[in-house]
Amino acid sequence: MTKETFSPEETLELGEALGRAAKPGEVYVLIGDLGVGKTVFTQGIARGLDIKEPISSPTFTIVQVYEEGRMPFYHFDVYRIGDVEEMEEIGYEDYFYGEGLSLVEWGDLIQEILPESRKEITIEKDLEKGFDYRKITVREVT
């Protein structure tokens, strides 16, 4: 599926209906540049998740865990890992593999450890088609 959004709002939108349509154990990889919206996209899927806490990037804890959703949600960003074995110290098996939703930021960077099955949303920009302009692909890896 590729859809085309032309605000943050439009994008927030696409968010939250992949969040309501979420499931117990799935394994969302959010992929894109710096500043393509990554952030307000996964604002989106926490509201499709009846998140009500404000949602920032976990860029310095690398996982960020709510809990006060219809599941939990658990929100990686793992943008400056060093390697696969801080993932492994902080228990990313009981999160891809636990009863709520993982969203792995920048996630093409550690492919080895993701589970065969996920589905991976590609954020691009096109300055040509507008500032706001994102093209998003979500994609069913099995």
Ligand code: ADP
The other form holds:
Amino acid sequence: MTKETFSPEETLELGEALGRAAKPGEVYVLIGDLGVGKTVFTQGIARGLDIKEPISSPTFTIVQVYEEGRMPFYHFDVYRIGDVEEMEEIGYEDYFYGEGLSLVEWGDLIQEILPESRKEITIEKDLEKGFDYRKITVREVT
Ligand code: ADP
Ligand code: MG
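Show the same protein again, this time as the form predicted in complex with the ligand rather than the form predicted on its own.
Below is the entire complex, every chain and molecule, led by the chain shown above.
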């Protein structure tokens, strides 16, 4: 599925729709450059899971856990990760193969430990179409 958005609100709404449809144990991987809208999209996902707490990027912790929604939400941002060993240290398998929804910003940086079955969401800009334009592609990988 590919969708074009023209404002942060639209990206948030798309995330919300996906969050509403999310099932326990799923892993979503967000791919796209810095400032493209991964965290905005994630805020939508959280809203779709009925999480009221504000979501920001867990830059210093790798993972931020939210328990108040429809299911646990594990928000990873692996932008600053040096090595996948850091994922092992935090016990990522308990999250990826657990009963919550895992979402990984910059997931392409930890390709080798991603579960075989996952959703890949790619966000791209196209400045010719405007500063706030984003193309969002959702792909089921198995
Ligand atoms: P990332 O997490 O990918 O580094 P953020 O979500 O933190 O990026 O930031 C995206 C920025 O782009 C925000 O300042 C947001 O307001 C802006 N923006 C402009 N247009 C859009 C759009 N269509 N979708 C998402 N964000 C947008
Ligand atoms: Mg981010």
